[in-house]
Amino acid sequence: MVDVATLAVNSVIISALYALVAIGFTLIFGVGGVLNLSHGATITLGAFAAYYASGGIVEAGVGGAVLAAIVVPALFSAVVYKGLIERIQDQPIMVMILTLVVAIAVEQVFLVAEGTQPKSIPSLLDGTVALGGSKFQTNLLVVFALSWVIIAALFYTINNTETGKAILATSMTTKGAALVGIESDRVNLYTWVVAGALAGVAGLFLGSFQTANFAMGRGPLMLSFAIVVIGGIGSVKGSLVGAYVIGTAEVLTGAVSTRLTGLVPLLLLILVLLVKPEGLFGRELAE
């Protein structure tokens, strides 16, 4: 018999994590118009940074793992943007190729260094909690709560700070933002750093209840693409809604057959492209 409460809780939890994964992806595309195919590799980097900081190399505890999962991917994203993307960001094909090469290079580095054996990352909090007659890992509930804290902080920053308003203005029109003194390159760097940090935290969260391996970023990258298209490319709010659509559909179909879970995002993606190509909250480009 299907446990409705378990399905509902699982949907809410996994969707929050998907939102965290997708928002960084859509931030970079919405502001810089760049399709960053290294986003999945940044998730992998965050997971392994947490692994190395929690016993893989040094024993820095959960706090050290969280710090490493934020700082290392954020610095990595800044280096990728300043070192490779900034000078060619107006050439979308070159950007896609370069970020794909970066993604493959990161995977190969971890494949050579760690092999194919999955690596365990400690849970953020051990134990179980009873909800609606079912037991859930406390770690999953912590992941859900922290995901929403981060998402809420990001929404507040974008809508209520000067930097956030500069990001919004640049996402609408680079020329218009430049006319009021906003430096688009600086804003793009901010978005890459924020997206890198979000991806790193997502890698830590995923690794804490699954495991870390060299190819763990591929699935989230595909999900991110489906989520941002469904929600509307460049829309943070759309990515949030899209994440809940994909997450809920995955959990429900997974209850029928786990073989269907990978197919659902693709079917929903095709449906949205046919019926509403701009996505649920998409807008026409200003330029």
Given for the second form:
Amino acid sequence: MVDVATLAVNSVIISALYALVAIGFTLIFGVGGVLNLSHGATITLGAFAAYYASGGIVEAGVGGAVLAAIVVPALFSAVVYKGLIERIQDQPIMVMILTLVVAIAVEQVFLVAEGTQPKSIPSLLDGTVALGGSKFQTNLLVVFALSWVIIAALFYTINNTETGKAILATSMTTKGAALVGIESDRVNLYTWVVAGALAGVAGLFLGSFQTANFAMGRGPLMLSFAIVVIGGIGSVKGSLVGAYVIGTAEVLTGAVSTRLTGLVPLLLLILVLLVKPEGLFGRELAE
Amino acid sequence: MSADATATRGLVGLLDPRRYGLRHQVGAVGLVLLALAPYLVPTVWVRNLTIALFFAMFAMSWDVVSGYTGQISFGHAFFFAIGGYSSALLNLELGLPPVVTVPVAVVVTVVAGLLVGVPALRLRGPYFSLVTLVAPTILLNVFILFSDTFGGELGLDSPAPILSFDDLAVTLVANYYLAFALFVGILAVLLAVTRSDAGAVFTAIREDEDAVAASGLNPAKFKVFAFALSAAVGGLAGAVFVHTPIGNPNPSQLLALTVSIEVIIAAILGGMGTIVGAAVAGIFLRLFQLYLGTVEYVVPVLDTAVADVDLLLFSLVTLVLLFALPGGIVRWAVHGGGAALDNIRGRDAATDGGRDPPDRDALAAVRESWREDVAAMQAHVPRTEPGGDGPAGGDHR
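Next up, the form predicted in complex with the partner chain. The previous block was the form predicted alone.
So here's everything in the complex, that chain up top.
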């Protein structure tokens, strides 16, 4: 039986998770002007890093899993940026294709190493909590709370620290930022590392209440397109709003028919692109 | 090669291989080898070559819109699937023969391509790529949603074959030649279009769309034309593909994200905006992939056979090649080979990067002689040299 409270809580929780993914994606685009199509693979990497750290290879407990899910994808992201993207970042087409191939390679590594069988990642906290008459896994609530803590921390960092302000400045105009002494390459590296860590955490969360498999990053990648386009590519606030629009739409259509869930966000994306391509909070791309 | 001295008017001159540049001669030899391939390679490779030819057609279809106009489509599988599925459905549901269903499928694909393309081409850069990336995903979701009609993730049954004989080997060879004929036809059409003035406008759009608009040409018109042409070619290849023994109307062969991406990889590795590059790299890439799938060699440390990690190896090789040769293999070979030849022959490069004296290949000579004829007719000047051996390099304006 579908009841409204469960739907509401589910959509609020899943949307927070999508926001984590989409913010990383939009940061890289807003600052570097490149679409990072390996973002989905970074999610997969985070989930598998957590899996390996929590019993797959070493027994490091939940703490170790969280640490691995942050550090490994962040490092991976840094290596992809430094090794591949930095040299060709002014050619958007090559960036899109190279990151796409990187994504395929990462997926294939996990497919070869682990097969198609889904892997389970331990919950952050076991047990259930009663809320508004229905029961929820504590894990889901922890995921929700942590997502918002991370998002809030990110907002604070971007708006109030020097590094954050440098990131904002570079996203507005690279030339202007360079004039006041901001190294755009270093700022780009920061954003790739932050985006990698965010995606890794999202992978851990996704894996902890669903499962981890080699192709788990594809869905969130597609969704983050929809989210960042609706919110306006490059706008962090827009991604947050977009994540809630898409997350809610997905949960609601899922209640009507699970076969429709994949379709609705994409149709929303097309609609927004055709009617208002710059999104809700977007601005015209500056040269 | 003194083209001026031996210039022959008309098509005969165009078809004389002795007057081609070296790269065109290499291309002609390649086509002849492909035509003789069934007599040169074992039967299983005839099958693989047929698959590779279809893949090359897909890659060429991508190149004409994305390689030339620079509007990078990430979802060309959309066209292949619409072509293949509509032809298969018409055949399976209505019992129409492939002769009818294939042309209808091409029309359906063009219409579907225009439905997506006309609104999408208003968007620029990554936004256009996003829409094209999403289009096949939506189509796949629709196929899964209406599984009764479209067969969901498993696809449809095989429709009626175009060419089928009792002997399997004969069938394979016959279908190879079907694919080869289609390949040559598509190659010829796309080369003709992209080497025409329209092709020059496509390239100009890629370089600077605003400049094209400023010079009084409507970029949208040319982009839509390229998109429709690409849809027609992709739909045609997809439609014929499902009527051969090697192809079936299912998502993994026609619609999956990997199909779209492999096509892009092939076209970029070959050299974007060359058509020939897409064709060559498409053939070799698919053959390489099929070959990897058969290698039994066990990698020592990983303890897995090469055949099991073929896609991983494929993506890694692609990554290295893309990174090392971003301009594409064909372009690299043509430039490198041309420079090497010039060194041997002692010709210098002109200051503007061209050749000194400027190149005049056979095609340019024919085009010039045609222009002269047209100019002569327009001016109502009676032709003074009715023969076929006038000086093509004369003082025309």
